[in-house]
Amino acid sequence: MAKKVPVQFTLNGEERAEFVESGATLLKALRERHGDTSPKGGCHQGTCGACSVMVDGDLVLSCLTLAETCEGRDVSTAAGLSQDGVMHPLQRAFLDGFAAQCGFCTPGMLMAAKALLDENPNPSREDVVEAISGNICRCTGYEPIIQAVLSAARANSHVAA
């Protein structure tokens, strides 16, 4: 039986405390235990980016990442972009430019993209394909999908202008 260790961490924005098995891994805790699923498990080897979610700021693989390893940290999915039932202008920018197919890589694409956006709110094509890069998407061909992160930007911009 695998030992049990406390966790406390915030999960889009609301405090959560448990207990995980040693060794468990984000994905699982956060779609297991939380009901948090729009991290996807796809390839469980950190390599496809469905997983995708944000730790302190920072894009990381869910799959590879241990819950324990997020006592006190910040933790941000896909399903806390939206708030009060509005849409993150990502999530709307996706939505409106078919961005989105089948759905499977789009939390994690979201993800890599706000990552990208938080980072750097006027991205070039170049740096929005570098930042997707990780994520694998067998629907679009990822072209909706560059072309929506670029819409956010621009409509981002526009709003702060």
Second form
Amino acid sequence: MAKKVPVQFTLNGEERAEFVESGATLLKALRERHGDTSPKGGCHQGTCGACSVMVDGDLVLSCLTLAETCEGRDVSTAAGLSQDGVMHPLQRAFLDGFAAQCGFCTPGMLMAAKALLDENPNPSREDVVEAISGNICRCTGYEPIIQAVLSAARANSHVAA
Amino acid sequence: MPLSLQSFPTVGEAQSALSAGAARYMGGGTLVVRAANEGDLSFETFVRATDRSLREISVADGTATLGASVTMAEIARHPELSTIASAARAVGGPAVRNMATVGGNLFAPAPYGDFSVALLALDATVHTGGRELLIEEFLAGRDAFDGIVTSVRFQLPAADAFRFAKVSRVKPKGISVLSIAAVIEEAADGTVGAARIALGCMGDRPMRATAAEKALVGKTLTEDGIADAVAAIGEGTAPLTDAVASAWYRGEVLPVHFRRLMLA
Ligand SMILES: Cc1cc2nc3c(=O)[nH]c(=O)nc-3n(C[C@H](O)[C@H](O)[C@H](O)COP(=O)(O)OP(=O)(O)OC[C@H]3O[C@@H](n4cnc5c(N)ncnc54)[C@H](O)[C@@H]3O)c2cc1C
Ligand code: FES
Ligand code: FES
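Other form of same protein, the form predicted in complex with the partner chain, not the form predicted on its own:
What follows is the entire complex, opening with the chain shown before.
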């Protein structure tokens, strides 16, 4: 039996504490111990980006992050994007812009897009392409995703203005 | 045996745990955790040191010191490291850059190790528990290295002296076909006073292009001036064949990209 270690962090703003197997990935801990199946396990090699989450505001790959290294840190996932049943502007833009087909890449894409908009609310097309460059989508051809991120940014800057 | 992680507040304690065997040091984990996910059974324990100094960037009197745990993203956004930011930005996509460390990049096998190609051109020194190695020495012996790298140090080049190119097929973040880093110092008369050129994917680890360096000194960065260096750039290389490119292809395109970089 693998040694179990207690790990405490906040998940989408909520305090969480769980025993995880030492050496287990954050992806595994989130999905199997915390019931958050929004990060997807695509490749487990860092290549597809489907498992992308944010730790202390930085986009990381949960398949290559050990859960224990998140002790005391702030983890956010696509499951935390909507608030009180209201979709995040990025989710709304993905839905309206047909930026998802099978949806497997979508949670990772949303987190990569969120990391971009948190830092740069008014990105260029090139910035968006760069921001999602670690995320693979087999369905959409990327263009609808790029347009959705740009339109979410525009909608937001409109609200802020 | 199941895997486990051991974190230590100091490098010394981590070194002891590492020496105890069946353990691998973990920087950002992008390569070691991937190896574990792929079923690498050569180690049972991930070891890491959380010492704050490993995360520090300092720039003083033109010398930059980067702690081994400093990430590519931190380098890319540091205002005093803007001259070399292009090399840090060449590593992976945004999530990889948030995790990938300087220390780990030194060990990354080709086609990885883009930032280390820059460190080689920059004539960096590699610091490990009290010892200081020239980067060439370090790279030559890295397969047998069983210590912990604590930092790298180099002179920051003048803004226009550092040139870097990563060639990849998938833009913007594909794996390297090859990478080239160069520190070119031009004398007052416009000729090249000194040149250090390093190549990635042209061997199993970053290597110097010494014949091209020699051919550049005393010349100008013009089509005629660089002709001998372009002809010599592939000398001594043993390019890699992998899923991205064959050795033949790498050998063919190296002079093309080197020429562009010198004339840029
Ligand atoms: C999807 C993906 C894309 C990538 N793209 C690129 C790319 O474009 N360019 C590129 O250069 N790399 C790339 N990489 C490889 C890798 O992310 C980087 O090379 C990174 O810098 C490795 O650092 P790390 O801290 O994650 O290494 P780790 O995985 O933590 O460690 C790698 C090796 O170095 C050893 N090590 C790490 N730190 C130390 C230390 N301080 N002292 C002693 N030993 C140490 C470890 O024991 C291990 O053997 C990519 C990886 C992935 C998964
Ligand atoms: S599952 Fe993590 S990058 Fe593919
Ligand atoms: S919508 Fe299917 S992978 Fe992107």
